[in-house]
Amino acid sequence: MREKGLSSEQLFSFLLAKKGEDLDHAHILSSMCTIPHPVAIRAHMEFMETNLGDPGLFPGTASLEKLLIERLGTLLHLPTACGYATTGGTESNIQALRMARQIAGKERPNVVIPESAHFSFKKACDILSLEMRTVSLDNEYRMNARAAEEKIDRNTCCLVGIAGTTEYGMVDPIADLAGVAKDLDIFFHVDAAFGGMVLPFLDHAPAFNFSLPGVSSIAIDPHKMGMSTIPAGVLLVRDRDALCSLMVDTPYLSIKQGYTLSGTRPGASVAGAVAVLEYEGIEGFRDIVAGCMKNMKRLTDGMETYGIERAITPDVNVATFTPVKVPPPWIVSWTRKGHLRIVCMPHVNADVVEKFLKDIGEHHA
């Protein structure tokens, strides 16, 4: 540390020219957050000091993570449903996964997941000693459900599905995995960190809620498409027990037990969820995923007039084209297979597309 601290001049003009070293937003195309929506900013700030692992002290904030939990059921039919704000998918996946294992009580238990999963359940399977069993994919990157049938065995714990891939936006048969989970007594996480906030409010979307009674546990991301200010990531439960194999003791604290994974825990990203929730409702919502896929709708249109082919026709705004070079300042990423991939955004909207359109047409003139 300095002997002696900067003045405040000195300390924001160096902070600043750090944040101006960040990449802007206007050319970021490969990220699963974006701008968060001005009410979150607003509650964020006003929620800054709120410490969610200790409840007792915070109790208007804790009212607001049983507001967020109770809301988010509600969209996928469970109102009833439990859980809490996590830091986002990865901590939602791997408490899934330890309440699978705890409930399993399996010598050596493993998992059965789709080759499509986040890295985080690697993670998971890495920090709870799991043997992780990865399930092919069919010709539109969606797992294969008697591929997934046909790796479970009698020490398989949980069966993960996705609603919404980090890299192709498609949508697991969500269903048929449910109907193999509950035939087979077999927990069955599903992992919509990214379509969670999307397929709900899209007409005709494929069945990936609690609507199925095979699903146990979901994750959701109100920091992605809820457009809520970071960390904010929701876990939801169908059964309480399952959720309270977790719980450990916390003597010293105003709450005597819990079941999260962080001690510490910020009350501002779930008020900053809240907030963008409660002011946009349903019909925000669906106009905001509705400009989402349309913008995605253009931007296919016009890298096809180009000859630069989809990979796939995704179910989320997700979209994935055959490789090619992209000029800069535009920031892309690139799938495993080797595909463009750009996913559409809030912030990605219609000028940003166009103006991408327009620099790779200039470029692959």
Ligand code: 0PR
The other form holds:
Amino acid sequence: MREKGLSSEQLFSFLLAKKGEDLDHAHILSSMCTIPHPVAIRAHMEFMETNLGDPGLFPGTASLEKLLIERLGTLLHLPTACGYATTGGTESNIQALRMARQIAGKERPNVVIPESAHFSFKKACDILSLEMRTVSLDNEYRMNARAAEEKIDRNTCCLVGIAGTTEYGMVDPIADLAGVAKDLDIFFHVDAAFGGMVLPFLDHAPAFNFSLPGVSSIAIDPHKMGMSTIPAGVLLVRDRDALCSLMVDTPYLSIKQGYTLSGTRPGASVAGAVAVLEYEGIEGFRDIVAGCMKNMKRLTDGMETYGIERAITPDVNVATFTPVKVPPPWIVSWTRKGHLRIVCMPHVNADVVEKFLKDIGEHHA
Ligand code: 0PR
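Would you mind generating the form predicted together with the named molecule now that we have the form predicted alone?
Then the entire complex follows, led off by the chain already shown.
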């Protein structure tokens, strides 16, 4: 540390210069995060000092977390769902697998997950010493329920399905998988970290939520399509006993037991997440999601007029294409199979799409 501190002027000129080195969202087409909603930013600022790790000190903020769980549980067809606000999909997925492992109590537990699963499952399996069994995908990048069933044995503690895959935006056949899990009495976790805030607002979305009796838990992230501030994830659980299998004693806190992974936890981004839900409502989110889908369609049509074909027609707003050179300053990403990937987040608006298409047109010709 410095012996003598900086003046606030020096300090902020240093900090803002660093911020200036960051890339501009106007050209970021690769991210599953977006510019936070103005009400999320305002709410976040109001709740800076709150710590949900000691909720007895912040009962008002804690009740906002409860409201967040209730709102998202209701959105996913289980108003009585329990759960808590995590730091994002990674923590939700780790905790879901931890729950499944606790409940099953197997000596050599394994989990069955699709090849398309986010790398957070690899982390979860490493931490929890779980054998990870991956199921290959069909030609539409979805996991087949029969193929998943073949990998399940008496040591399987969890089956995982993805509702909105990171790379291709596909939804696994969640209803079929839920049926398999129900028949075999296996914990079934749905990773809807991305798709959870998209699918409920689409007209013809595949089933993926708690309306399917076999679904045990769902990860859904306000800091992705929920337009909240980072970090804001949510883990929703059907059965309170399952969640309570994660309980540890927290003797000197205002609550005597806790099931969260983090200790100190931000209330600010929880307030941010609630703010967006309350401000936009179902109507607002329908418009936001419809806008993203419309922009993705325009992008896809535009690319195809240049002969750049889509890799697949996605279920949510993740567009993928046959590879093509992309000029700077555009930031895109590439799937493991080498497809060009563009996530049509709210900041990738109609204007951005037109500018991108114009640049691609000039370079591709
Ligand atoms: N599950 C799914 C389906 C995901 O897509 C992601 C992240 C996670 C879980 C993990 O969520 P957290 O990152 O919140 O723990 N998907 C993006 C990815 O890894 C996250 C991301 C966001 C990446 C913004 C880049 C970026 O700029 O690709």
